[in-house]
Every structure is written in C-alpha cells, then in structure tokens.
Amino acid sequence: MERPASVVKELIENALDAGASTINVDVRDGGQALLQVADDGSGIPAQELETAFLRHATSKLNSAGDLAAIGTLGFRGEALAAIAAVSQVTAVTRTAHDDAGSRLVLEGGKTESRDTVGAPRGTVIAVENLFYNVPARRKFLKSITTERRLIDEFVTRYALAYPDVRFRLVHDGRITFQSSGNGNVRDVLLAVYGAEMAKELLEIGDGEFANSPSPISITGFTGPPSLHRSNRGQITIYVNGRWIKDNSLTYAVIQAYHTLLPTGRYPVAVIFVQLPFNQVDVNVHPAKTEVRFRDSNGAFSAVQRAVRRTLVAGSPVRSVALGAGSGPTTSRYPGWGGTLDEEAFARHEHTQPELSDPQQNLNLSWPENGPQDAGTFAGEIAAQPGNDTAQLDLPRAANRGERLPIMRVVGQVGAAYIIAEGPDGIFLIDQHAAHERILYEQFMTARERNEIASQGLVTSATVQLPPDQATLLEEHLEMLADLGFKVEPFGPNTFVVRAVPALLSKLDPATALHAVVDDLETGKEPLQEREEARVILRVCKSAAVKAGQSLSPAEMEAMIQQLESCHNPHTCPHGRPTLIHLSAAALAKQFGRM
C-alpha cells in the first residue's frame, strides 16, 4: 500500500471480482481521513470474514495450477491484510445466503470487534486514518489534490473497462464522477472525456482478427490525428479487463500514428486486449500493473495493425479549429478526400499547411510603454538545471542588452521565414519563433507590473474535463487568474471561461484552456513559479503567428522592429533560434567571387 489510490485500486478490483454491478467510492481529505468502497457483489460469507483479512488468504485460487491462467483481478490474498495493517478498517458484508450481515472492526490489523448487523447483499469496506501507525509513510504522501487526482484516474480507468458496472465517485461529499452502467462504452467515454472529445474517438473493430488463427482480440477507441496530447498519459491499455502499463504496447499505439502527428505529440487511445488467460502472465509486478505475454511480438503487431487500420479507414479530414485537449489541428495533408489514405500521405508529405484567416492571431502593435522595457522583467521564474524550461532563464550577462543591427525587409519565403538585409549580409528570421519572443517579453513586462491585460468574452465558453484534469485545474484557478484567465466551476468537472489573456482573444477560449491544462498536466515542477512559466510559454506559443501565414511588408517591418528591441532577440522562449545570418562574404564565396 503506497498511497490512498492503491487502497482504492485493490478494493475496486475485489468488488469487480465479486461480480458487483454497482460500486460507490467515497473519499475524504484525499483518502487520508476516509476511503470507503461499497458494492453489491456476492459478499463474504460470515464464517470467512476474519480469514479474508489474513495474509495469503484468497478465495480466487483453488490450486497452485490456477496461477498459470489467472482470470481474476486479484489473486494473491495480500491486499486486505496490508490495508488493515496500516489503518482502521470497518467491513460490513452479507451474502445472498446469510439472513443478516456481519461487521468486523480492525485497527492495525488486529480485530477490535465483531457483531451481526442488518445489511444489503454486498460488501462495504471503510478505511479510516490511513497510515496512522506509519508516520513516515503518511509524511511523504503528496498533497490532497494530487492524491485525489490519482484516485480519479483509477476509478475512471476501471469504469472504461467495465461499462456494465455503475461507478460513483464522491470527494468530500461532492459527486465528481459517475457512469450509467448500461454497458455502452461510449457513454463512459462521454463521462470521462466530455462530449467534444468522446464524439471524435474512432471505434476499433475486430474485423481483421475475427477469422484469424491469432488468439489476440483488439477492440477499443482511438483518436483521429487531430486529437493529440503532449504526453503518453492518455494512452490507456487493458489486458483481459486489467488496466496495465506496458511500454511496448504503448509504443505500438504511437507507432500506428507514424507520420500522422506533430513531433512531440501523442495520441488519445483506449485499447482493450483480450486473449486466453494462459497466454499472459500477470504475476510479474507487486502492483499487478505489468504483464508478460507469451507472444509479445504478436501482441505488439495486433495492437499496431488494429489502430492503424482504424485510422486509415475512418479518420476524418482535420479541421482548422483546435480540438478539445489537443494541439493545432490544421490539416498537414490537403486533399485527403474525407479519409486517411496512405498514398495521399506520400504525395503531400511536404505540402504547406492550409490556414484560414492567416492574420487572425497576429498582433504586432507596439506596447504602450514600448518594447524597450521588455528586458526589465525579474528572474523569479528562471529555470533550474535539469528543468525542461531551462530556456526561461534571463540571458547571460554577455548577451544582456544585446541588440540586433538595423535591418530592411526584403520579403518572405515559404510563408514561414522573413528575409531581411543587414549591414553585412542577409538574415533569415523564423516568424513564429520571433513573434513568440516578442510576446513573451511583453507578457513578462506586464506581469512584473501587474498589468496583464484580460479580455472578457461576449459569450462565455463551457469546458468539460476528465475528473483528474478537473481537480488539477481547480488547484490552479488562482494562478490562472493572475495570468489573465477568468475560469469558474460550473458543475461536476465542468468550467466556464469568462475571460482570457488579451494575447489569446482571437483563439477559441475552450481550446486555450485545454492547452493550458495539458501543459499543467505535463509539468512536474513542484514550485508555483515553474507552473506559471509553463502557462506563460503556452500563452505566447498559442498567440504567436504561425508558419504558413503570409505577412504584409508592414507587418514584417513591425515584427523586425520589435525583435530588434527585445532583451534577448536571438532565441524564442524555448531556446530555438529566431534568426540566422548569412554574411556578404559567404554569399560571395558561394558565387565564386572570392
């Protein structure tokens, strides 16, 4: 038992093994004060109640040979004993054959009382004061919010795997998640991911393997290429109803999207792998989250082909608008004709993206106090060594105050780079990286002065998030308000966006919020300053002019003038170069004039 989420996982697995059709999870103070799981399963016979809390006691195995083909989620007989040893447990249970229920109270693994009570069929196990007798373990638990998110993750994952079971999760008296239990996975996807994302997911059929000698069956859902995340966290894999973490199968899903996703982005997928119990070993990890396949290559191939086949057969043309929780979804491959086509990828691999309203996000007006003040921002969010946001540091002393030479705009190439003439040659300027730097320094200057502009929305946007992301967003609402977002809770796992930073006024507010939450979820920095830095980078990246947008000569001139006045004009906030220089001497050499 590592944390409250571990207790929830074991108790839910026991309820599912008992054939429950309804599982209610009640949590208080992130699980440290109370964790209660109630089910309507088969229950524990009265004469076996004490035995159930002994080590190695299990009713799920009849012989050692059963370990070769495990068909239940639990099988070791360790969980209840481990939970009881570090908490105060009250168990109430009744089977269909018992006239009354039995209640057993344990503290630190020792029986305190046993009596007969009235109870419906099923089992209720309440775990109070977790780790009360192990202060070192309790001391190193994460924050209540973090523990809540981990519990949310477990409950929603099992709700997806068992759509015919009605799950209900309550945090501190408030329902945060519930599924209908009607057996429709789509309804659970709706409850977990929200309507916008759920309707985009493509169903993985099992047609290819229906008449195949392979014993592996692959079903589930996968997102179109337009729906992607910044991490692998939304690739969920189950083997025979067990949620697992398997790097090989996760990579198989990612490999199925080869050439379809932007660099550094990962798909959303819910994959169900079904195969004979004797073809997989689940007894290889204490937490039972890892498995070993008898034919690992066959499992990898089956997952990869099933996902790829679904993408090729049914993925729609990418829309220009950003999808829920995804990055930019502008079509990279024009002319798809409604579905993914392998030949179309080859034909259009290097085609420029199609964009509507190219200038909608371009803001090249001078700030009120001039960009020359952008370099005065404080270094409170300077990244530490080893941090992904290392480029947030203030420029080194050698570069402090460094300015670019005066340049004259010549033109634009590839709708992505500005060509400018300088005193000694030409400069190629990456318009997206340059605009990111400009916006970043303007934003930081406004932040230092507490003058971040917020743009109120004429029509507020409603955003529904998965329970774990909703908990994360609630934790950061105050920080987002300081950065120009006005977001308010609007029901279970739902929020309403009433204002966004002025830089994002032209973007879809729901998309902007999804992108921010995505970055918050990716970040591992424990300090508030690091999280703010990540959000600021996202705001500037989202608002900056994109590659593929044509700029007028006046717009290019304005961008260069602002870049010349930046504190550190040579790199974007992520550390990529904003411009490269080709000297007149190098040009002469290329033309054989030297």
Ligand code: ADP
Contents of the next structure:
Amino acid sequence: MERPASVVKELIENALDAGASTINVDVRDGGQALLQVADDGSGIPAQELETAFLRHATSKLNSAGDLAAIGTLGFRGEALAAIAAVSQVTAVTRTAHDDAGSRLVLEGGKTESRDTVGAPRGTVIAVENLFYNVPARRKFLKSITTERRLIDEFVTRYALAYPDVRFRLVHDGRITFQSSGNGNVRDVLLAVYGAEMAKELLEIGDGEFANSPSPISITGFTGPPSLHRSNRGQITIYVNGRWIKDNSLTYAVIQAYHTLLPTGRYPVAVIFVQLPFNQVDVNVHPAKTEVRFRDSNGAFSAVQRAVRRTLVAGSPVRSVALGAGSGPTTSRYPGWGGTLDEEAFARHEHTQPELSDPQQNLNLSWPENGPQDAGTFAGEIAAQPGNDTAQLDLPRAANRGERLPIMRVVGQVGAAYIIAEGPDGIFLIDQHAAHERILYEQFMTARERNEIASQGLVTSATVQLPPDQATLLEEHLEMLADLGFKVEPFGPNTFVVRAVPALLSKLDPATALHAVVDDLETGKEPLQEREEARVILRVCKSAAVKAGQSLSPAEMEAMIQQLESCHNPHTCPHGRPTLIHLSAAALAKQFGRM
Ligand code: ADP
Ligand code: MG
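Please move on to the form predicted together with adenosine-5'-diphosphate, as the form predicted alone is already shown.
Now the full complex is given, and it begins with the chain already shown.
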C-alpha cells in the first residue's frame, strides 16, 4: 500500500467484487485523515469478518486451479491486511442472511473492539490516519491536492468501466464526482470529461468481431483525430473490467491514428478489452495494474483494428475519383485533410507514427559525410529531436547560441518553410519552430521584467474539466495568474476564464486552457518551476504560426529579423531546430563542383 489512492483502488475493487450497485467514496484531506468506501454489495458474513483482515485471506479463489482464470478484481487476499496494518480501520458489514451488522475496529492490524450494530446490507470500510504508525511513509506522501487527483483518477476510471454502478466521490464534504449507474457509458463519459468532449467521442463498434476466430472483443470510445492531447494520459485501457497500464495496447491505439494526428500529439480513448479469463494472466504485478496476454499480438491488432475502423467509419471524408465531378468534400475535422484509406494504412502499419508528420515528408538529405558538414549547429539537431523536456533557457543563460547572419528571404515552401539566402549558402527555416523561439524569448523577457501582458476577455469562457484535471488546475491558479491567465473556480470542476496571456488573445480561450492543463498533467511531479516552464512553452507554441499558414513576404521578413535578434535562434524552446543551413561548400559538393 503506497498511498491513499492505492487504498481507494483496493476498497473499490472489493466493493465491485461484492456485486455492489452503489459505491460511495468519502475522502478527507486527500485521504490522509480518512478514506471511506461504502457499498451495498454482498457484505461479509459475521463469522468471517476478522479473517478478512488476515493476510492471504480471500474468499475469491477456491483452488489453485482458479488462479489460471481469475474473474474477480481481487484474488490475493492481501489488501485488507496491508491496509489495516498501517492505519486505524473501522469495518461495518451485514450480509442478507445476518439480522444485524457486525462492527470491527482495528488499530495497526490488531483488533480493538468487535460488536453488533444495526446496518444496511453491504460493507463500509473506513480507513483513518493512514500510515500513522509509519512516519517515514507519511512524510513522503505528496501534497493533499496530488493525492486527491490520484484518487479522482481511480474513481472516475472505475466509474467508466462499471456504468451500472452508481459512484459518488466526496472530498471534504463536497461531492466532486458522481455517476448515475444507469448503465450508459456515455453518461459516465459526460460526468468524467464534460459534455463537449463526451459528445465528440466515437463509439467503437463491436460487430465486426462477431464471427472472427479471435475471442477478443473490443468496445469503448475513441476521439476523432481533431481531439488530441500532449500526452498518453487520456488513453485508458481496461481488460475484463480492470483498469490496466499496458504500453503495447496504448501504442496500438496511437498507431490506429497513424498519419491522422500531429507529431507529438496523442488521442483520447477509453478501450474495453474483453476476453476469456484463461487468455490473460492478471497475477503479474503487485498492484494488479498490469496483465499478460496469452496472445499479445492478437490483443494488439484487435485494439488497433477496432480503433482504426471506428475512425474510418466516423470520417465523413471519402476519396473522390478524379473527374467524377462530385465536388469537393470537406472534412468535419480541422487539420484533417487526408482521406482515410485502410489499404494505404495497412502498408504503413508497422512504421512509427512520428515518421508520417507531413512536415517531415520533404525530402531533405544531408550531405554525404553526415550532418557535421551541413551547418554549425548540426550537433544540436542530432542531439535532441523531439525532446519535450521543458527547460527554461533564460536569455541571460551562459551558453548563448551563436547569432544568425543577416538573411534575405527568398520565398516560402509548402506553407511551412521559409527559404532564405545568407552570406554562406541557403537557410531553410521552419516557420512554426522559429516563431515559437521568437515568442518564447519575448515572453521570457517580459516575465523577467514582470510585464507579462494579460488580455481580458469581453465574454468570459466557461470550461469544464474532468475532476482530476480540475484539481490539478486549482493547484496552479496562482502560477497561471502570474503568466496572464485569470481563471476562477466556478462550480464543481468548472472554471471561468476571464483573461489570457495577450499572446493568446486570438485563440479560443477554452482550447488554450485545455492545452495548458494537459501539459501540466504531462509531468505530474509537483516541481513548481518545471510546471511553469511547461505552461510558458505551451503558450508560445499555441500562439506561434502553424505550418500550413502562408505568410506574406513582409511577414517573413519580419520573422527572420526577429529570429536574428534572438539569443538562441537555432532551436525552438523544445530543442528542435528552427533552421537548416546548406552551406555554399556543401551545395558545391553535392553538385560535383569540387
Ligand atoms: P481479495 O480481494 O484479494 O480477496 P482483500 O484483502 O481485498 O482480498 O479482501 C479480503 C476478503 O474480504 C475478500 O476476499 C472478501 O471476501 C472480503 N471483502 C473485502 N471487502 C469486501 C466488501 N466490500 N464486500 C464483501 N466482502 C468483502
Ligand atoms: Mg481485494
């Protein structure tokens, strides 16, 4: 038992195994003062109550053979004993056969009292003062808000997997999440993600698998390609009703979006994998959050295909035969220009999605003897493509990059790159990366001078977030205010945006805020500075011109001039190159002139 959220997970799993249809979770002080889970399940027979708190006491396996096909969430009989050992537990329970309820009070695992009380059918387990007798553990608990967020995550994830069960989560007396238990997953999605996002999610059809030889069924929801996030955290996978972490299946989902998402962006998906219990080993991880499939390739391709088919079916874009005269088709999804073609997809099935970024399709090859020849900063390029670790390189930082020479703009290619001529050859400039760098240095200078411009919104925007993200946002309101976001809590999990950094004044404030919260989520360590850095990077990235935007000669001139005056002009703030230099010598060599 590492932390409050792990306790909540175990107690919820027990309630679900007991067939509960209502589960109420009460939390005080992020679970450090109290964690209570009440259910209306089967209850524990009076004579078994003490046993339930003994190590290796489980009522869920009858023979060793049962281990090969586990159909319950719990099976080791360890959780209650482990929880009781490090806290003060009060358990009240009654089965349908018992006339009265039983109450057992334990302290550090030892029975303090045992009596008979009136109680409804079901079980209430209250865990107080977790780790009261393990000061070292208690000291290392993260902040109350962090623990709250992890608890929110567990409760909402289980609510999604068990739409028939009515969940209610209360933090310090306030209801922060509840599901109706009406069996409709969409209703739970709505409670978890908010109406806007729930509406967009595409339902994964199960029909195709009915007569396939594979015993695997895939259901759930997946976002349209227009809905993406900066991390994998919103890809949720369940196997037989158990929320698991599985890199391979997560990657199967990502791969289904092959060519559909911008580089470095991840889809939102809730995937339910169902297969015979003997096809999956759940007894491989102490926290039971990982599983091993008998046929892991089968599982991978079932997930990937199911998601891909859903995307194909959900796409209004169809190929138009040339000359058919059926007029242009338009895409419902901004930034999704392509046609979904399953065959073409199949050919690419095993390539990295990263390679498909249209920005990278331009066939630029380095001179024969490698990048060293191609420019003074080639080392930087090789060093950190795609490095997303946010680091603040302040203008005053010691290792200033070399300044750029004066350049003359020649033109724009592919609405993504600016071609410029310098004193020694040609420069290809990535307009988005370059603009990010420019905005970043401007923003950092303004921040040093405490002059970050904030733009009030004429009509303030309301944003609803999933409970875990809402908690995260609440933790950072002050830091965001320093950066120009004036955001106030406005009802449960809802916020009103009153101002945004002036840089973002042209963008939709709700989208801007969502992006920022996503990035906060990426690295959940509560290290203030790194989180601030991520927000700053996000602001600059959102405000920068995108690839695909054509620029006038004057705009390009202005951008080049601003880039020239940057302290670190060679890379964007994420460390990717802003420009590629083809020296006169390298060109001459390529053309066989020397
Ligand atoms: P496991 O879930 O692996 O069996 P636990 O330590 O979590 O082990 O629980 C021990 C036993 O206590 C369970 O096997 C079950 O019989 C009983 N139990 C625990 N919680 C509940 C509950 N909420 N309702 C009914 N029975 C429960
Ligand atoms: Mg259990």
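Just so we're on the same page, rigid core means the largest C-alpha set that superposes within 1.5 Å between forms. Numbering follows the first chain given and starts at 1. On a predicted model such as this, the values are computed, not experimentally measured, just so you know.
Exercise. Superposing on the rigid core, is the CA of Gln562 displaced by 2 Å or more between the two forms?
Worked result: Shift at Gln562: 2 Å or more after core fit.
For this session: Kindly check if the Cα atom of Asp152 is displaced 2 angstroms or more between the two forms relative to the superposed rigid core.
Result: Shift of 2 Å or more: no.
For this session: Establish whether a shift of 2 Å or more occurs at the C-alpha of Gln279 between the two forms, with the two forms superposed on the rigid core.
Result: No, because once the rigid core is superposed, the C-alpha of Gln279 moves less than 2 Å between the two forms.
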